[in-house]
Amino acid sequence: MDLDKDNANPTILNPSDLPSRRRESNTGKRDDGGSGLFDNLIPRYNYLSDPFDDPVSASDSNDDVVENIDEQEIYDLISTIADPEHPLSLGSLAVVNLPDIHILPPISPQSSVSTVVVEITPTITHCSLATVIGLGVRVRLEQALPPRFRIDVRIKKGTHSTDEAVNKQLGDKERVAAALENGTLMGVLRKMLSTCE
């Protein structure tokens, strides 16, 4: 690991302060006095129904139904990406923030393509890896989201000394494609994305 880092002391957020959909556990909230620790290990049977009748699973549902995806889900996808310089996630370093994620509806009624806009905030204004971080966020979203989403990753205005140049690189499809053909860069991206859940 390189000891000559751009920002050796970044601001680190407490994981409990990060936005999350995780709810408190229901353990210990049973009416019959049991703890509920092992309730999910034993399957529940309804003996009034036919034991040979398979219940309808989520995979048997109608494939035409479009699943709603919101900003929190986008944040959950990208906040666990590892920072290439620090042994922390982009969410912990506040490089990605929930208020900086926007889902724009389709431009025309004939289109079904929505746009996901993610503004990243580098830890310092002269971060040399801002383009790599933006590329990692873009790759993660392109891999995880259905094709009905267009991805737009950019540096938040005023948070980087060369934000316009970095945004131009991240928005250029040919440059992104060329970067993804670079073996060394793909190794860095694989390492960054290895921490994603």
Given for the second form:
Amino acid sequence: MDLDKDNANPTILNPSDLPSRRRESNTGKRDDGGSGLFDNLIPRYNYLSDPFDDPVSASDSNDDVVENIDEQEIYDLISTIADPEHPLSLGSLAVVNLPDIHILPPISPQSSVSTVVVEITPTITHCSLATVIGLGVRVRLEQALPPRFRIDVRIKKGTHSTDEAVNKQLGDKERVAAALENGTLMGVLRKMLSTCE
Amino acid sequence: MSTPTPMITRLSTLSPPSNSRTWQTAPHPTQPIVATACSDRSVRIYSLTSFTLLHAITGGHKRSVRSCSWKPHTQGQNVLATGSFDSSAGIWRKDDGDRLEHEVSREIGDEESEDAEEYQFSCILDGHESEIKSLTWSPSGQYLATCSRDKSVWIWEELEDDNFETVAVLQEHDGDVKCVAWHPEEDLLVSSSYDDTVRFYREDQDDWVQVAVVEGHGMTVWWVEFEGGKADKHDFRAQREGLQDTQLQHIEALERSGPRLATCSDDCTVRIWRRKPREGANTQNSGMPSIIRSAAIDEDWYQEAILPRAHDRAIYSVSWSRTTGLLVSAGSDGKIVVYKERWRSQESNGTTNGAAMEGVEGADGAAATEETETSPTEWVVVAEIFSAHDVFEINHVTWAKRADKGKRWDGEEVVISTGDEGEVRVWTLDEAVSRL
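Got the form predicted on its own; could you also share the form predicted together with its partner chain?
Shown next: the complete complex, the earlier chain at its head.
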């Protein structure tokens, strides 16, 4: 459904290599899979699904109202965002990658707030559009995820010349809010997110 | 570890709430009303007596209203300043009318009687190049300070009604200016910023200049607020009998410093800053007037304390009760935390620590204040509540005088929190924590 069929360029990931729910649940394929990318993903899934499968934590009173969301779902929400420059998805450009998505559970048992951390990898170290891409990811997740998630979007360390400055902007709620009231910027974002349906 | 008894309880949610993000709520200096800045470009005025909406100010701003501030000491009318993401500030007025009658009619359900009285747009203050983040009147009402993403702080003076003059444009910061606050007794302005610093300004020979800068927060400083004027009559300083000499000296030194400053930041800390009392304050009288700006106007502010860490995400707001000296903070993690300052127990042999402290002593002992070694006081968490706005972030928190029928004692205060979901909530504190 979310496969991107436009990629003819070899530097672009093949859609069938992109992580997807279908493959994750298909245990048969896991066994004969030789891809390093895929191997790396398996322990992460197991680790993350553990708390949900654990009967002890399942008895928690919160569980019936809190629907479980995992990294793959986050990935599915943002990998289809269109790059602002190319007619390609952030997933196929490897700007967003499943291993760089983390869901942190509530810090205290009294809190119901989880955190989604997404590290994005700009295609080149001087990519001036890194902020816009990061903003697109943040906006997409804010719109799609339940409000109990806090969303931290960062540039992956060492992949961008001004990653600290970009991270600060992306983490600034007030700046993000003001950006969303800016018609020009919203036009760009809307275009990026139009491929997400 | 775990909070003992719930020391903080929700009293009400102001009704009806906004259906989009609310940013900040300003209690009126004397009347039982609050103004809430809303992202739907409006300001909502609620009653703290009935907890219902009295007025909605709409049709003025083209973007989010981020901040609002009541002008103090107005006669016969209410004056509200609003700061917006549309880069402008607005001034709104409403004649007082018969406020008492108005409140009564509201309570007996006669909703129609006062609709004629609405807030009227009065004038617009243009000048900032981008979003206004915060604005606030000086305690005398003479000045209005505004700050913006354009990195500047502007000071406006109202010469006569609706005639505002720009008296200063301060461009010391290297990033968005997030918040401005006035000293309660002096014409001393402070601003905090995206550049992680806090800066102080004063008028010197007709020019407003920076007189101090403090660094310490490793990240954006979201809010600054001065200690209130009368809190020292009621907080740990109130009971002086039986204090040791070092404690009495500490109180005297604090008096010379004057009101302290509280700041909160993206770095998840709340910090207290204090002015170093000027040594030989009268030497400047004998000195010759200098062409160069006298060093005498510069101030030395230093970090007095870091409060026990109670938040795990950005802290957007901190507020200092002018009545009790309690501090309250809130932010992205959705918690409201109340702190109290007290004498360090090992030195004071249990002078003023009442029963209020007993319950939390064990829980928060580990999170003791990390202030400078020698300070004879420490801050402890006396109340906290998780998920105060359900799963939503809290953008602002402040104190107001309680005004509903359930008021338990004269001077009782409530905490007012403003959330991302559009709700403004009113909280009461356990009597043991907040009663003077």
